[in-house]
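Here we start with a single chain on its own, the form predicted alone, put down as C-alpha cells.
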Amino acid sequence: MASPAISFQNVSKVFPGVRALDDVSFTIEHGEVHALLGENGAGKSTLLNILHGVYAQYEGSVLIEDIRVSFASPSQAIQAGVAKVHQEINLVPELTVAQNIAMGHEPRKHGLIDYPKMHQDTGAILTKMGCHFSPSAQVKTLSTGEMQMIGIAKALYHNASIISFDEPTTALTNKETEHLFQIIRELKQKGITIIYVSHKLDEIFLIADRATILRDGRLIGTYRIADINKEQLIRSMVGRDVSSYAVRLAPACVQEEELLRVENLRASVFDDISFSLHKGEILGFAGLVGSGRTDIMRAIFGADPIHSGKLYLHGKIAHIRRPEQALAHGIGLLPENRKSQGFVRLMNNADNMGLASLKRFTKWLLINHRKKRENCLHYMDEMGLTPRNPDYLVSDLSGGNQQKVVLAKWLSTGADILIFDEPTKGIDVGAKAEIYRLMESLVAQGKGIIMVSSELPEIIGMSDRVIVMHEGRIAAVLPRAELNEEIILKYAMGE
C-alpha cells in the first residue's frame, strides 16, 4: 500500500494562553484535493503554518512520503516541494509577471540573471495554465484573478508536489473561480496533492475528495465528500455547547433610546448597511473573515472612507470622516489588532489610558501627570488590572490586561458607544470571563456595545441581537431567542 503524501501525527501547538492545536492526527493522499474546514480559530491556519515552516516549534510529527520533516522556514518548505497560494496576494506590482514568479530563484548565466530563460520558463508554465497574459507584463496591469494565477505559477515554478490554497476565491469573479477550479483539477490529474481551505461549502462539494474538520484545535474527523452533506458538515464544524463563561449573568437592559443609526452605508467592500444600536444593548456582528464586519466598524469610526450613507447619533445626523470626529461624538473603537492599533508599545499604562482623553489632563499646554495617574489607578481598580502599576509597560502585560488598557483608554473619554472588534482574541478563558463581565457592567450603565466576533459561542452568549454578514451585505438580523450556531453559520456561508 502506497504511503500517504502527508501524515500529521499527534500535532499540537501552544501559544501564550491558547492551545491552537491539540493532538491532531490525519493523512492526505497523493493526488487528492483535501479540504481543511472549521470555524475561524479552529486551527486550520496554524496547521498550515506548521506544514509550510512558518512555525518550526511544535509537538508531534509531520511526515511527507513517510519521511519526517520539520521545515525551519517557508523557503525550506518550497525547496522540498511544499508551496502555498495565499489568500492575500503578495506580489510586487511594479515588477513583471516573470520577476514575481521567479523571485529569489532566478536562472543565472555568467553570474547574472538570465532573463530570456526566465521568460521562457515562466511563459511555458503560464501557457500550460491557460493564462493569456505575458511574462513581461507588469503585475499592476493584471486583474485580481490573474494575480491569483501567478501564485499558482510560482508553486509550479518550484516543482511543488504539494500545494495548499487558503481561501483562494475570496476576491475572484465566478469566471475566475471556474478557471481556478479547472487548474486545480489538472494539477490533481498530474498527481499533485492539494490542500484546500475555504468557508464556501459549495466549493468544497465541487472540488474536494475528502474533508478534515477541526474544531477548537482538535480533530473532529475526516470524511469522504461523497458520503456527507452540507448540514452534516456544518454540524461537525459547530457541534459544541456554548461555553459556560460566554453567558449573560445580568438581566438584559436594552432601552428604547437609540444611540446610533446607520442608514444605507456603502463602501468598496460592503453595500447597503443599515442598523441601529440602542442604549444598554450588546449588538453582535457575526460572519466569516472577509465578510466586511471590521470594514463597517472602521468606516463608522472614520478610519476608512465611505461612498454614501448616513450616520445618526442620538437622533441627529453626524458627519464622521476622521477618528477624532468619532471621538468627539462619543464613539470608541477597540480594534481587532490591539498590538498594532490599540496601544503604543513603548508607553506605560497611565500614558496609554490617557491618550484619547489628553485634553482632560492638559491645561495651558501642560500635562497634569498626577491626574493622569489617578485616572489610571481608577480604571485599574475598576477592571482588576494587574500589576496595579501605572508605570508598567503595556507591551509587557498579558493579552487580557492589554485589552483592559485599551478599553480604559476609551472609557476615559466618556464614550457611550463602544465598538469591540474581536474583544477576546488571543486571551485566556479567565480573562475572557472578565471582559464579558465588564461588557455587562457597561451596558447596565446605559452604554451601547457593538461586538464583532468570530467566536460563535461568544456571539450567542453575549448578544441581545446579532447581525450576520455575508460577502459585504447583511444576511440576517437575529433576535437573541433565535440564536444558535448552525443558523448563524448557514447565513454567514450564504446558505
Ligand SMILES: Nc1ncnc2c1ncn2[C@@H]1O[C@H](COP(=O)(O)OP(=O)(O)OP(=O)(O)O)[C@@H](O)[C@H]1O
Contents of the next structure:
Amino acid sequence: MASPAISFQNVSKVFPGVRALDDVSFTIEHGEVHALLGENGAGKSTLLNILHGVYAQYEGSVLIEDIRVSFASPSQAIQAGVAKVHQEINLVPELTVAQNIAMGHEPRKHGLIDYPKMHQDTGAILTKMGCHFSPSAQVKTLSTGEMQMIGIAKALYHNASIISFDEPTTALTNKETEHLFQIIRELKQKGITIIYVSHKLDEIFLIADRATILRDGRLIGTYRIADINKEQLIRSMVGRDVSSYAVRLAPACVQEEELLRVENLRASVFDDISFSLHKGEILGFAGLVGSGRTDIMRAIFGADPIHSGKLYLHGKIAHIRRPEQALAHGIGLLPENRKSQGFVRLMNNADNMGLASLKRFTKWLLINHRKKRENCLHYMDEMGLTPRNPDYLVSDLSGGNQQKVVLAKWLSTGADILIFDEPTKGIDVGAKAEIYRLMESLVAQGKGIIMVSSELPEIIGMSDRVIVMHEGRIAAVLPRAELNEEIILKYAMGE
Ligand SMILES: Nc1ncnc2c1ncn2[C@@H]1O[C@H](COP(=O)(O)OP(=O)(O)OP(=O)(O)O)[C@@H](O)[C@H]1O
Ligand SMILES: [Mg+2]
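One more: the block was the form predicted alone; return the form predicted together with this ligand.
Entire complex below, previous chain first.
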C-alpha cells in the first residue's frame, strides 16, 4: 500500500493554560480532500500551524511521505511543497499579482529579476485556473475572491503537493465559492492533497472525501463523507444533538415604537436608503456581497461619511459623524471585519469587553477591575466562551471565540440598537445556536437588531422583516411570512 501523504502521530501542543492538541493521530491520503472539523477552539488552526511550520515546538511527529518533517517557518514549508491558503490573505496590495505570486522565488536572469518570464509563468497558472485578471494588475484593485485565487496560484507556482485551506469561503460570493470548488476538484485530479477547514457543513458534503473531527484538542475520529450525514457529523463535533438552529424559538415581539429611522441616505456606494427599525425587531439585510450592506451600516454608525440623508433615533433627529457619537446614542456595531476593527489584539478578554463601556466600570477616574471581570465572566458563560479566563489575550483565542469577545463588548454597553454584520461568520454550529438564542433574548428585552447576513437560512429563520439590497439600492422589503430563498435571490440579483 502506498504511504499516506501526511500522517500526524501523537501530536500535542500546549499553550499556557490550554492543551490545544492532545495526542492527535490520523493520516491523510494522496489526492484526497480531507476536511478538518470541530467547534471553535477545537485545535484545527493549531494543527495546520504545526504542519506549516508556524509552531516549531510541539510533541509528537508529522510525517510527509513517511519522512518526518519539522519546518522552521511557513516559507520553508512552501519550498517543500506544503502551502496554505488562509482566510487572512497575506498579500502586498501595492505590488502586482505576478510579484505577489512569485515573491521570494522570482525567476532570474544574469542575477536580475526576469519580469517577462515572471509574468508569463504566473499568467499561465492564472489562465489554467480560469482567472480573468492580469498578472500585471495591482492586487489592491482585486476583489476578495480574486485575492483568494492568488493564494492558490502561489501554491501552484511552488508546485505544492499539499495545500490547506482554513475557512476559505467566508468572504466569497456564491459564484466565487463555486469557482473555488471547481479549482479544488481540479487540484485533486492532479493528485494534490487538500486539507479543508470550514464551519459550513454543506461545503464539506460538496467537496470532501473524508473528515477528521477534533473536540477540545482531542481526536474524535475520521469518517468517510459518503458514510455519514450532517446530524451525525454535528453530534461528533459538539458531543450532543443541536436541533435545527437558525429558527425562532421565542414568539415574535416587534413593537410599534421606532428605535431608528433612516431617510434618503446617500453616499458614493449606495443611494436613497430609507427604512426603520422597531423595538423588539430583528431586521435582516440580505443581498450579494458588495451590494452596499456593510457600507450602509458603517455610515449609520458614523464610521464612513454620507453625502446626504437623515437619521432619527427614538423619533428625534440625530447627527452621527463619528463612532463615539453612535455609541453615546446607544448604537453598537459588530463589524464584519473583526480582526481589524473589533478588538485590541494584545489586550485581555476582560479589558476588550469593557472597552466600549468604560463609564460603567469607572468611578472617580478609577477603573473598577472587579466589576469588569464580573462583566467578562457573565458573557463568557452566556456565550460558552473558551477558555473561561478573563486574563487571556484575545490574540491567543481561536477565531470564533474572538468573535464572541467583540459581541460581548457591544452587549456590555447596554446599546439598544445593535447592528450585527455577518454575526455567525467563522462560528461553529453550537455557538451559532447560542448567538441566535442571545438575539432572541435581546429583542425580548426591547432592543432592536439589524442583521446583515449572506447566509440565507439565517436571514429567513431569524428575521422579522428582510430588506434585500441590489447594487446599492433597496430592491425589496419582505415581511416574515413571504420569506424564501427564491424570492430573496431574485431581488438580490436585480431581477
Ligand atoms: N498563540 C496562542 N497562544 C495561546 N493559546 C492559543 C494560541 N493559539 C491558539 N490558542 C488556543 O488553543 C486552542 C485551539 O485554538 P485553534 O485556533 O486551533 O482553534 P480552531 O479549531 O481553529 O477554532 P476556530 O474554529 O474558532 O478557528 C484555543 O483554546 C485557543 O485559545
Ligand atoms: Mg481556526
